[in-house]
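Here you get one chain, nothing else, as structure tokens; it is the form predicted on its own.
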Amino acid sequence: MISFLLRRALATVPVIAIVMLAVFLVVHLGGSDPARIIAGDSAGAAEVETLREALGLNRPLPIQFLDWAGNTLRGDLGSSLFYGTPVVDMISVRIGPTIALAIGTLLFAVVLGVPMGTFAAVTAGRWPDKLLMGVASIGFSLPIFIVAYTLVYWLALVPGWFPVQGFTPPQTDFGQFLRGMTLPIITLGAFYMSLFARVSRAAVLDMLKEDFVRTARAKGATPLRVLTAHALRCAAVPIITIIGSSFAGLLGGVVVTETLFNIPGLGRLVTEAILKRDFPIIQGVILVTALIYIFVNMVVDMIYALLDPRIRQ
């Protein structure tokens, strides 16, 4: 298993540099000019010229994206063209609230999806099944922002249980903090709910056809036993899957719930960044999104190192 899991962190290190290569390139080719905008419209050709060769971007493209390279492995991301603050410290700001969404709506959408998607297989082709799948279809196939209108309308603004809009951090007062976040976390979470949901009816009914469970069965083992010792065990490699992809998926994916309810976070940043061209930002921003992508997919070979008998041995 220790070298399974070394090979598996080895892997990323030319994964980490191809991201690097192409947040860079995707950046610099896109076609504007940072010391343009830095300058102003009134600026003329000199001053701009000026400008570039000051920030390097005179410099050929490789010689500016290893001295890129360079600064990012320690640590430093560049300032923000029109905010001058270091791109490390906004992020470190505004992650925050991004990884406290995407935290709470996965445990949401797991705690009920899963359970959703288990009971639906066991009851496979009955009412329940059909209930349930149906739930499902709905939560997956509605848009974020009717889900998030509709619960504002009838849990915030009739009624007065949770706030509209803000984030309070949970160091300042956690009760608010929680009511803050309850109405943007089932926003995300019907979608991401309906989907464990669909893809935990799907593996737990192939493994309930499969041969060890009749076996089992037929051993004498109980139902209860049956589905959590032999079906779900080995139904949980593609519902991990998926719920490692759809973690990394909800940091670069909270752009319209944090618009929605006015959560400072990463998904605004950026698209304050892209607005205003602001490149450092949305370079550091695409870089530490990819990079956390990369490292939960490394816990997600960790746990099927755990699960898999193959590879602990």
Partner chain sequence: MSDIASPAPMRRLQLDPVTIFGLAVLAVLVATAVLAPWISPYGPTDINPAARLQPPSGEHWLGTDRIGRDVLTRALHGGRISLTVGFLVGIAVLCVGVVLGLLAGSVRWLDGLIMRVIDGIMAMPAVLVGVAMVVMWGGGLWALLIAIGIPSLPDTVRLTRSLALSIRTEPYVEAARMGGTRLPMLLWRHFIPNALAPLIVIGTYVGANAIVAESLLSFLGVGMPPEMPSWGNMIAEGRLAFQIAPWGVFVPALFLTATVLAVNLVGDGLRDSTDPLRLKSD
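For comparison with the form predicted on its own, kindly provide the form predicted in complex with the partner chain.
Shown next is a single chain and nothing more.
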């Protein structure tokens, strides 16, 4: 068992190395010049050159990579070229809103999507199934901007029920936090709700066809009991898998929602850093997001192994 856990943990090392190299190359190979952007619209070439030197941007690329990689292993992601603040500090300030949005979206999507899919599976082929899956198909295809603009206009701006933008930390004012997160969560959650509904329907349908479910039915168990005690339990594995990988995808996918609702999260941090060529922030955020994904997936695998000995070999 312990050897499995160790092997699983070690397997992440080459992936992390590949991610680090890829991130660095994406950022540096384009030949962007942050010094010119800091210096401003009417700065001359000489001023830009001195700034470039002061920022350490004129060193050879392999040196810059080794320097960055070495510092990263020590937990130092460098400092923002524009703000001068350590990237680790900036991420720790920004990660809260992003994770709150991601968790809220998942809760919303699971609470609505899984029952939707289950109910659709139970009524497969009849009108509730068609209605629910129709809704899911549309939710799956609607552009996120449309959902956001419609919600903001009709639920926030006109009636004033919700704030149109902004983020209140939960420990400051929990009620305000919930009000502020409602519209972003629905905006982002519509897609994931549809996704979970589709996956749940497929998973439950599969299970209802299985022999043991038919046996239970034949033995006289009520349909509800068959569903909760047998089918749902087995369908949970694919559903939880998709939830796990959705969470990681959400960390990188919240950027449009964060922009539309002015939520100070990681997505906004990195897109703004990209437009300014703030290399350390771009590298740091993408790396941290990838690490969270790798970590979450490792933990999921380990939990499966704990529950199901067959996986351990």
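The structure displayed is predicted, hence computed values, not measured ones. Numbering follows the first chain given and starts at 1.
One rigid block turns against another between the two forms, and the hinge that joins them sits at Arg74, chosen from Arg74, Thr241, Gly160, Lys209.
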